[in-house]
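One chain follows as structure tokens, the form predicted on its own.
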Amino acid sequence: MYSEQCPIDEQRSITESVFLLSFTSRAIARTGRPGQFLHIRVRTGIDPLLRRPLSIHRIDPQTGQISLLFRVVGRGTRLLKDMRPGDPLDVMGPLGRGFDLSGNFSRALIVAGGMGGAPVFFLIDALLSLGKQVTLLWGVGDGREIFGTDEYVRKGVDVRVATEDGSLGHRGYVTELLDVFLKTHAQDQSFRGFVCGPECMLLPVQRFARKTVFSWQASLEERMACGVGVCQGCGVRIRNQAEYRMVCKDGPVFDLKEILFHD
């Protein structure tokens, strides 16, 4: 793990409320695992008190600059948005436990909605660097928060989009896309599921997932202030694990199907 003051090389916005910011530092760079995550300060001083964890969206290993995705919901991520190149970031990272690329399969299935698209890109790199086929379904509620997924089209990501108005691809939600991709694939060995997203998504998505033969990763937001498993704020529990284990320091990827959502 590293701290750093890094400054800003980019910001730009893909809506009104979702933002693209990018930084160099090549020791996170180095470091870095898809489906880890980053925690920003976003002022100095103690207000706000609390930093900001950030997945990381993706990363350059050639020349070390990283792109953080998010969407302005509160005044720190609107502080953050303000910032302008040049402006110093400072950035503790990379942080908790990402995705697991290890194993014999050959084909990824990456379910995300929403803000859940901001780990992807970096994962599907990740896939793609080791030969695996991978076949994404992002659903999001305006189209407009769709960006980027013609590279991966050209690199031969299937990408099937699911917009709540309707405004691109399947008008709908990203589980129905997946209720009919599962049609024809649920007993594929072949698979590895990873999904990523808010819980309303993700209860969904596991009752699919539990009536398939391969496993699945989730990577799970959550509200965080340490950031390293010391205040034990972010806990979720883990079936047939009596204890709570931390989204910052156990996860925030863990075994989909094996995740208690409802206590």
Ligand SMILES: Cc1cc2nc3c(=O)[nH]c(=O)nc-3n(C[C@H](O)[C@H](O)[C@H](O)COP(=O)(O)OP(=O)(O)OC[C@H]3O[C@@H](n4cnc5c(N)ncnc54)[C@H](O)[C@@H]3O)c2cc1C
Given for the second form:
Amino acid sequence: MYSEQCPIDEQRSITESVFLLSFTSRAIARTGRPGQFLHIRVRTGIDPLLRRPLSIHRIDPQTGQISLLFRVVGRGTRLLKDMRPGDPLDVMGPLGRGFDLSGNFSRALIVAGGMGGAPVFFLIDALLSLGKQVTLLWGVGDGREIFGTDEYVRKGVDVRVATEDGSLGHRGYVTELLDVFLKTHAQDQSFRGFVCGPECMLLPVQRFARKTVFSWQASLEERMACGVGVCQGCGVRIRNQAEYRMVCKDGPVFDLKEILFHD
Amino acid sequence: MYSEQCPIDEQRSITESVFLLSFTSRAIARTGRPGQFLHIRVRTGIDPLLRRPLSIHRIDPQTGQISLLFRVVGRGTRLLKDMRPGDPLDVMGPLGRGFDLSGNFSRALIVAGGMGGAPVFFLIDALLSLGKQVTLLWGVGDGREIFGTDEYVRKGVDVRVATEDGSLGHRGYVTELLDVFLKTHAQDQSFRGFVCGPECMLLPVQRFARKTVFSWQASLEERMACGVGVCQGCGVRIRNQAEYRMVCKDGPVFDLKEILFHD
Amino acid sequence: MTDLTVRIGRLTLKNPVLTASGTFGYGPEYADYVDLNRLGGLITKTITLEPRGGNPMPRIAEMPAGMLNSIGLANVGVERYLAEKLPLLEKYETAVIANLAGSTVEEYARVVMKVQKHPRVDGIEVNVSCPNVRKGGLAFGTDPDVLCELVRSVRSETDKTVIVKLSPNVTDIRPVAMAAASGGADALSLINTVMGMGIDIRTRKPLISRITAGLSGPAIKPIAMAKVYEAAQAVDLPLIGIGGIMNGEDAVEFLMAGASAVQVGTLNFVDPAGCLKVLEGIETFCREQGIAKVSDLVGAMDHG
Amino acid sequence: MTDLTVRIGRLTLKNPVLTASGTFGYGPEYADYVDLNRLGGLITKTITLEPRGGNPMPRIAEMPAGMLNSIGLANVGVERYLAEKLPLLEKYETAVIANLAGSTVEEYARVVMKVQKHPRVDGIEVNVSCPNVRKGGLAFGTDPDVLCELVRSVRSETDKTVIVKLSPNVTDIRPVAMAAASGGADALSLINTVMGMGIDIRTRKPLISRITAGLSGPAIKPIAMAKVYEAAQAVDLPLIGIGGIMNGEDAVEFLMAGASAVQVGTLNFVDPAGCLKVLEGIETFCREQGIAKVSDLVGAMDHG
Ligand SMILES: Cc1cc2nc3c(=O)[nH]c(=O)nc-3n(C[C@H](O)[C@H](O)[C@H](O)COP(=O)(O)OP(=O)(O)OC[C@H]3O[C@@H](n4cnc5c(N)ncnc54)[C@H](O)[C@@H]3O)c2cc1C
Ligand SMILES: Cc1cc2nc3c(=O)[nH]c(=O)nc-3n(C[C@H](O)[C@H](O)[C@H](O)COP(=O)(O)OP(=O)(O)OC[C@H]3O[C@@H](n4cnc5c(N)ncnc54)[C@H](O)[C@@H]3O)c2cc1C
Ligand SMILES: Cc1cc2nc3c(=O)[nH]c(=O)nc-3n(C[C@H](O)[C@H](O)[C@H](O)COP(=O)(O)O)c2cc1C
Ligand SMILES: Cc1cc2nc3c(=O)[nH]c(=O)nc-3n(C[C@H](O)[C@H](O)[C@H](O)COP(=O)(O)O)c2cc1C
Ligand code: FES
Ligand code: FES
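Based on the form predicted on its own presented above, generate the structure block for the form predicted together with the ligand.
Okay, now the whole complex, with that chain kicking things off.
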């Protein structure tokens, strides 16, 4: 784990509220794994005080370039979006335990909702390099937030898109795509499921997942202070575990079927 | 009095720690008087929270351009120096009562120390346009902080410089120049004295001033919150006045001989 | 259009945004920046029987997300307040609340008696909580019995709305709030500043001449919120929330915690038109959320 | 080279910078970022007799220049602390101070008794001030008589240094500090968090499940400074200053107000190597000012 000042290489807007920021850190590029996150200090000083957790969106191992995909939702992300190439980015990470890609499975089913798309690119890159067959179900509100899928389609990923505004793919929710998909694959042992998205999406996906024979991993979000398991702020309840698990340290990836939502 | 967002036109460094910043505000340019100050919010948000008082360094009535001359001493001025052309500057002002240039005098003696040079340019501009004869005694630590005097020399101002490092003019303190000057002029009724500088300079100047027959005006500095006389934070004691006077509202310019330093 | 009116004791304010005592002068000082007629109310600087010069300089210092002050209730005294300051407010149509203090119960009563009959005074705010006056001052705000007696005595002097302004510098705000209520207060305002201090490490001098001083600004907002919430559990009076309000959302937070109105203090120094932006922010929130009456937000926190 | 050692009760620390309980885990968690051997001391998370799961989520929220927490003393319990956590610290050469709490005087005494004999424990910090535990907890820190009895009972269990950590949520810190002193404390640390709260105005839910919580970070620094200064006037014990320290200059301010050492809390979350930067900042200040012994700064404020 590192804590460094990394120069920003590029800041690109995907929509008015979604941005793609890249910077260089060889150390993080070398050690980061899909599903891990970085803890970013968006400004020196005390406003805002705490770091912001953001998933690793993608890593270019050649150049050491790392990218983040984020939505502007509050003060921290607003300041992050205003950063410019050359500015130093204060980055701590890689943090947490990423997706577990070990073990026996040949097909990956990925369900992503909204900014849940952020960690997915890195995940797909890793799955493809392990020779897995990948299906991505990606749902967003606004079709313009879907980007970069061509590359994966070319690489053989089965990409299916749902948009609430109907501007791209299926009009509606990603869970509807999942429903259709599972009609034929729910009993297929060769799959492993991965899901990234807001809690309101994880909940219905969990219900679907519990009806499948294969295992699912979900990436969670919780408010964080330390990001390293020290402050005990980011707990989540896991079935059959007496104690809270910490999203930052024991996660952010957990066994979807075991997560107890709604504390 | 106005409170506006003014676009920054230029940011120029005089030395590593002294900067000249200009922005445009027709309203302030129209109403600002020498010795008045502006109350600047260097950053939106809460860090730092309060505005910073800075004297009007100069006004170009034609273009509505206003300049500030400031030294980086802490967080606020550091952030101010990092602002760039095009950035909006949150300015409140003009505030306070400036120098009183009315009444009977034909010759002005100005004593400036360090950043006390800031309000002096605007003061000289006004004195010259009133047809007064001007002598400027300007003392600084580092000779590079002396700038822009050529123009005034050309316009007939008698400029005498003292530098502590001896890099320009007299090596030593500006009070030594004053001592010499007063040897011949202390009893000259045609003068009016003006002094701008830190308290450690105002004190000895006050001692000299009390031995002259003419009147003196001094510009004071105090920590400020409101800048408009409301918070009662920036008091100064004036001889024969029962109550504190407020530097922001009753000043920043006061009759030098009447100021009671050291509360 | 949201109904913005709120009731504070015997008063109906046109909206829930007031300016806090000591941060808005005697009223007209900010008139260049703020249309005073748009304010829900205006609370003037604390007035005492005799004029006060206040504490020695330095009296203010900036802090992280806040400021310290130890003005020491510098004010023109009740006579000049009546003769010179209140008349300046005649032409404005906003509630004027006179904030008053004394060093003894009798002094409080006398200054209330003098001020309350002035027609331009719509209500009285009793400052029992200024941490910056040596004699008495703070004790009134921390001892429930003394406070109850003080409020009772003030209450007997006036039929106008009596608001008691509480100090946060207590172990438990509830007994203090209850004491003010049982003394006959119409409403409580809270909080005054929190005790704090700072040192200039290079000169080794305290940043404020009197060493300890009152902290205000965003830094104290969470503290103020907790005090308002606790007081709301303890008493059935309208509360006015104060502390670090910087925008409409902050104000709505106080309303949801149990305040019927809010006061804007330090923000005035940062943004001279800030109090109106707070008001506009409340209006925007109500519009977006389809709130018919701002009073519907009072205590609207969902306890879950 | 400045002499950085400081004495806290029976302990000599190599420098005055410790990490605050609850913000540095059990010690090794930050070892990737901080050379633990450079710390003056390390104070572990509060330990109770039985393991505790802590309060429901959400437990933390960001505030202006600070944060709220209501962790509720989640901890592994004294047995696992002794068996699993302390051994991890064996290889480091820094003072380890065990922070302990209980719900009754007896519970405090029992957990102290168990922990104090462990060779890796150099001192005990008694947490009487956590605002986030329902039973007991806060009362110990606010009632001088109860506190005195508690400290006396803890004192009788151990010869190691006993530090009592005080709450700022009191009307007057002095009687509390004096009670801890007369109970036999070797030193006091102050402050724990300040009570605060916040509401998410869109969901209308409190930001923290337990509604009120503890405020930490730069926002509380002025408050902590005032408490340290006041306690220093009241008792003759070494004090450890805590609250919003972000750099060496903040730490020096606490020393000048009367603290012999400092603890770094929330900063650890913001900058995982922050505590060492605080130490370096103190060293720089001492070098620039020609200070021979850091202990010369203690209480060095110039009262003017
Ligand atoms: C492990 C992890 C990975 C994440 N990855 C991404 C990503 O790749 N792209 C992306 O756009 N967002 C991601 N998020 C969410 C992101 O952290 C928040 O959107 C961000 O912190 C909001 O900060 P703000 O200052 O803009 O919002 P504010 O609402 O002003 O933040 C206030 C506080 O709440 C916290 N907070 C607010 N929303 C969230 C949230 N959803 N999750 C956790 N904390 C929150 C902030 O960190 C801050 O402490 C991730 C969250 C976690 C926990
Ligand atoms: C009427 C007036 C006119 C001024 N004009 C100029 C000018 O033209 N050029 C210039 O360089 N400086 C001027 N100053 C001083 C300038 O205001 C301070 O240098 C500046 O506020 C420092 O801010 P900071 O955040 O960098 O320093 P910090 O030390 O971090 O500031 C901390 C707090 O102290 C206050 N403060 C610090 N130094 C001073 C000071 N000398 N006077 C008043 N408040 C202070 C700050 O405003 C802030 O509230 C003037 C001051 C006054 C009162
Ligand atoms: C400079 C200053 C002067 C103040 N003077 C008074 C006063 O005279 N009487 C009073 O009741 N409160 C006074 N206060 C307290 C404010 O009214 C308010 O309670 C406090 O500042 C908290 O609100 P804020 O955080 O919005 O500033 C003063 C506050 C400041 C900052
Ligand atoms: C997340 C968190 C957890 C804390 N847990 C404890 C604790 O278990 N025991 C304790 O005595 N103090 C605890 N504290 C209080 C800190 O030790 C410290 O007193 C307080 O945070 C003020 O210091 P700071 O402003 O530097 O953070 C905790 C603080 C935080 C922020
Ligand atoms: S953020 Fe601190 S434990 Fe997870
Ligand atoms: S700064 Fe407020 S009265 Fe001068």
